[in-house]
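For reference, the chain that follows is the form predicted on its own, supplied as structure tokens.
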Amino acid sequence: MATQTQVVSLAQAENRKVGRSLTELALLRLRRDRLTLAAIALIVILVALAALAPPISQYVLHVDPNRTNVTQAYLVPGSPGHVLGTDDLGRDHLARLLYAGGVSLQIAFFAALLSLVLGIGVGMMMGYFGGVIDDGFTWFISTLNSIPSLFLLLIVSAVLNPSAQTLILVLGLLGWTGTARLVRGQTLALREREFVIGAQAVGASSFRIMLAHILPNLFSIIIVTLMLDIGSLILVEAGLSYLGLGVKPPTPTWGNMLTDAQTYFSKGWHLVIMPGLLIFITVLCLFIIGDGLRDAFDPTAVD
């Protein structure tokens, strides 16, 4: 009777999961995944104080992050008034951070997801169409990724004033290639799925049929392609900074901040371990992230 009900539940279990869509079946898998769920807290958390900088800094710490104080320069962590020190010119660490999450967070976000919309409009053309469009994208992909990304940064710095603004049109224009061959390999596939095709033999123009049954089936790479970008424009932002082309002081970054603290190291070692602690943390949870999207998402995973 025990071996019937079992059958029996498993039978019922099986056709509530034959009846759920792949977005109900990822959203279960992420609900067991403690490692992504707790990377996910982490993330909204670091962006909620980035976010909320203003009136942590004016309400709660009671500082202005960019007034100097040179007799209160290197407060080592948990001097009275300043929770994580000061900097060199004695502005209080805690909030130059905060200031320096929004400023570093929307670059990467920003510039990640400019790379994406090139990269998913670029790569449904190239898949959809093919052809002459497809060979011409593809000889310029190529091309570009044949110059190091590098030299090309060295010649923005030249010519334009390395802001924000500017980091984030640079790195969006010179990162979507990845995305395009991606999104290119998956549109090829979903063009010669049953779906495509009654919708071309119902009439359907090829930018309806793209947008509402080629771009919703590409969802998931989309979300985890976002993450894995932002970590990783992160770490880009960071380095920039430590060769000089990026986001000038005093407009703080996580990566500025960790360039310019390496001078003084033995003056304030805590202006050095905060940002790229920082840095570590956020880019770990971002990976975290669009790995566990990345399981979740997975049509041939077994649950």
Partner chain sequence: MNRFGKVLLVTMAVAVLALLVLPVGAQDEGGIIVDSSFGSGPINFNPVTSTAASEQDVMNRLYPNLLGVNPETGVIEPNMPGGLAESWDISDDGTVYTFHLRSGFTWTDGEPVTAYDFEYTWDAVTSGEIETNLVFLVNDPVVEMTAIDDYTLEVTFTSADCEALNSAGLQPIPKHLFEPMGFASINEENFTDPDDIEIGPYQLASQIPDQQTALIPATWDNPDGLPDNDGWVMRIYGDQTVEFQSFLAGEIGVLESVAPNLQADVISAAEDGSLQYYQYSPGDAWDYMAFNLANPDNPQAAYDEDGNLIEQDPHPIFGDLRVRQAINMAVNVDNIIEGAVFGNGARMQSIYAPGSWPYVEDVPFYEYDPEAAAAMLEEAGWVDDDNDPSTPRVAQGAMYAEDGTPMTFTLFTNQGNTRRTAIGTIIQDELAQVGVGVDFQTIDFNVLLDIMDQQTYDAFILGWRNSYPFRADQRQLWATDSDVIAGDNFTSYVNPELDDLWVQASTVPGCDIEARREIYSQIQQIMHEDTPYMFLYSINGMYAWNSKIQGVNPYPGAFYWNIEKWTVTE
Given for the second form:
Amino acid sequence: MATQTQVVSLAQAENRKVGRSLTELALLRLRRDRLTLAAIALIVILVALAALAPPISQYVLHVDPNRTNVTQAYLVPGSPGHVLGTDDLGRDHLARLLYAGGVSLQIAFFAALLSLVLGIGVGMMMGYFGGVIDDGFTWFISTLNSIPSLFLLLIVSAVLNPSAQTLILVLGLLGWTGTARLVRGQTLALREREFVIGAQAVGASSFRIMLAHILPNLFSIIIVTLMLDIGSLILVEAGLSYLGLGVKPPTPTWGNMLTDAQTYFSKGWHLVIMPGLLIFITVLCLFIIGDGLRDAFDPTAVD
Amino acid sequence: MIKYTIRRLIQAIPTFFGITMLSYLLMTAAPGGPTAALAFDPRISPQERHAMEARLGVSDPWPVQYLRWLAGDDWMRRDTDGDGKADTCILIPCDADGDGQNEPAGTRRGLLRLDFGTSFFERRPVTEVIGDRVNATFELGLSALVVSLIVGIPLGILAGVYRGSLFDNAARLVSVVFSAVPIFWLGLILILIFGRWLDILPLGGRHGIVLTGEVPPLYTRLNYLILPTFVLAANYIAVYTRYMRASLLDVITQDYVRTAQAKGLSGRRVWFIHTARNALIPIATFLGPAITGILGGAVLTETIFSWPGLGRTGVSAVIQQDYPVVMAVVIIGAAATIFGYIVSDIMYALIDPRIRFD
Amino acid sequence: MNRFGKVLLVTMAVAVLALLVLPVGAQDEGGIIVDSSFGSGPINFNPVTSTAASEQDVMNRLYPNLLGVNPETGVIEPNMPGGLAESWDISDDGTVYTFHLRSGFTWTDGEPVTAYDFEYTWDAVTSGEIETNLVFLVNDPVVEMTAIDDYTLEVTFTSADCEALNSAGLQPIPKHLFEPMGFASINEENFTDPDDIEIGPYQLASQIPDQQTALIPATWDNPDGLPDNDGWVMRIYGDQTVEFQSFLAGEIGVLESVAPNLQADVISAAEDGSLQYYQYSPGDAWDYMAFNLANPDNPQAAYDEDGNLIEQDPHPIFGDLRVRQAINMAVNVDNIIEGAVFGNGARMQSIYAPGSWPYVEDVPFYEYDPEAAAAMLEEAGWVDDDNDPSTPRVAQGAMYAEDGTPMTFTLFTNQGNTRRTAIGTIIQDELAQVGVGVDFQTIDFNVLLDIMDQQTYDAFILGWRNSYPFRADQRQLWATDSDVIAGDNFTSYVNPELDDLWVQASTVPGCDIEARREIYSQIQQIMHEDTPYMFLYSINGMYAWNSKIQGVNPYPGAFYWNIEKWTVTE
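Would you generate the structure of this protein in the form predicted in complex with its partner chain, following the form predicted on its own above?
And the full complex, kicking off with our chain again.
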């Protein structure tokens, strides 16, 4: 009994030690990576602005994002009362962008989260149990991966006529395969590590081992994948909107604002530039953060 | 190697069935059905629409439709007495549209007998519909793949070799920038700059006006290929640059490079002979996903550049619910991807002699 | 950076530059008229089975119609461009027309085009063996088409109708080719091969799907002579912005239908003389918001199986006429015209657009008056119970709604149409100001059509396209027996008085225009008051073409009528 407890606590100790030191090291590296820090700051600001869209438009901008006024349409940025001008129906462009940003970011975030949870769950099971489970999922994943993902998305979008919620489900359910493969590989390696074997020896349940011993070691993969996925999903949402298969107006997203603005782009160039720029900046920041974090967590990196 | 390839192809069979079943299930779940789009003529009545659906066979349950697509319907609906109407029917009724007259005998042979069916909209064999477009997509996809390789790989190597230099940072930044732009937005902006403002490139299409049916030879219309190729390749230039750089840095830290350096080989030679070769492995691994990605990206690129390829046909077929065409496009995409993965594996083994086919 | 790196970079730069300066494929475009189409391009030039509008444009160059339209007046008349009938006689009861056809037209293979081709085409359309949209166009009013001899065709209609000729237009298919193979073979022929058979004055030169369709002058005789230009090409674009930019850049010579959002751009681009345009009103289409007058939870056709009128269960909100009128007054249609079509529209007070022949000016508009609208809603039993105008009213003694029912409804339109999205957004906003909650949704067109057929909606925004030649009769939309199963009376509008008026208007003895207009004026007045639709506007039409093209002389709805005479200068 005593030995068993000892083994478990040893395993946990190592686990914690590895986790802490890696994280500490990563934070140390991050602090020197100015580009990533700047990207993080920008994303935090963007997310905060989008999250606070209702109070900002009410108390700061003093506009109702749904109030139309065709006599005030296509005002250019810098017009009195409308910092970024107005859109085709005279609605405040900045307020619309903030609301749309909220929707776009939420879609991308929750879809990425869903695919991450699925990917981790499936990947850990594949890597940990191997055998039939591994083979079955491998077949399923290679099947899904063999269809150009955009085709699959097109078919599903045409079927479901997505609202924001269904789009989250669709993107999440189709996007987990990459993560699952990655996690599977890591789990395969971790399965052979001392602390896992130790935990198995003392009879810990598979579920507990995966949750307590393997999952914490996947932290760096998780956070990097999350950032990159959110970025790509914002682009996917925009692409679907362009093909007419994304979230439908009047629910604003950056993607459908950008697409619709093309219709009247000679009257209001800023309506094409701003949503495109916001998509670009957001995705750029997320990719930079993802890359930066990957470098920071890389145990083999040369300092 | 031949044995290995054959085995991979056999492994692809269940994958193929999985793909087609999934796609068919999804297609038939779509509301409206093909006739809704086919017959938006105010003078068409719902009954006539239902009769049309019955004739097209799209009102049958999806397993029947799938089976018909896969194995044909000449055995489902047969004409034994030679009056031009079916009289022996299994799985599907002889009088599908309910007009009191039996339908003509089934003539579809099904995919397994190499019959892709007939497009609901174009009213001609799917093989012709696809045949008209496949060259355009192949042309664009291949040139995008080649461009992303010949630009991405050297860029990645240089960035890795001169790690931390101004060039490295610029390459990294450019590669992130390329992958962060919505592809259709980039396309539109480039069209406006090069087509309208500078007026040096055409605004879209695969070639200029031709009065005969033949597509002019490629070398006379390279100017039409430049922008779409670039837009489609942009993302993969970025991806290849990043992967190349990362794997190069990975290899550099490994022992045999240090050994080679210790043996006195000059710095640059070591980089290129030993490291580049090993760093090519991830490029090979990445070929399969790149083919899928480029085919997917072609949907948007072909639309904005009015390129008459499979992607654009695929989108309109999905929207019009032209099942036979959608299925053909899905199969071609899947075949290209599976092919890409097999090529990846073979290249992988060629580059890295430690990997054996077994 | 060392030498190796520099070499690599320079090589890449040279490669890119080489691509840019490579010889541009020299195509001879002199003398060719280039038109464009957006979306999926034409794929079928079989006059019987084709469905798309872009295909009709191509077919009109390849096959003359039985009947021609006077481009100036938009009325079917004998001996008009594009029509083979040079005269006709009408029987005393007005149901049998005997058409005398022009001779001298031949198919590509030299066979003459005769009345038997029309008879065969008609037989094919009505055979039931062909997937065709035409059957729904012609099978109701036309009973039979019979060739008397090579150049005489007799057409029998079910009843005398002033607009009977609108249902008799037909482009022929060659009898001598199809008859030996049976009707079913027509389904399989798309006429997309340059070797296929046509009449002229153009012939198909090439068909590259999703890219271009090219026509060149026919190589055989045409009684009206061959075109003065070298050909006509339709280029297909995947993106509307790119299509328009291509026109401004001169890659396209003709924009046959300029969208309202682009009309101002055309006008300003035409200032330097490089472009010409022709703007006309009323245009080809009009938009509206339809109210479901029947309860969406209990959708019923107008008649039961025995042909008896079914009492419709009224819609809880729109069943009350006062509510519909109040909504009309609460919406500023001028704002919608500005926001949705950039001012390029003419407001409609009833079913006809200003400028069309049955239109009468003395039908009033609903004046924009939110306060009066609010008062009217109050009177109809929809009250602002919490004195918060931003929340919807609730029923309190309303005609068809239980007390406490909130005044909110769902408004649909088809997705991917920015014009209609703008309409819905403005309606939603303006109705919110009078305490009417609107759940505005854009949905897939197919889904919307299903919902309309099933009549399970509250309201939707769509548009109708006028037929050409113009048709005053709208029984298809409003007659009781068009309540969905047989027609497009999606709103369940039932008015027996109107049913009579429609019949009267189309059977006026002698078809006197003034007498007909008098009846249509009554109809417009009734439709205005009953307002089953909120009528919005008709969109102005515009054609635009490059100044290099000479001889263009368009009329509303008739752009290409004299294309054979157009020339292109370099």
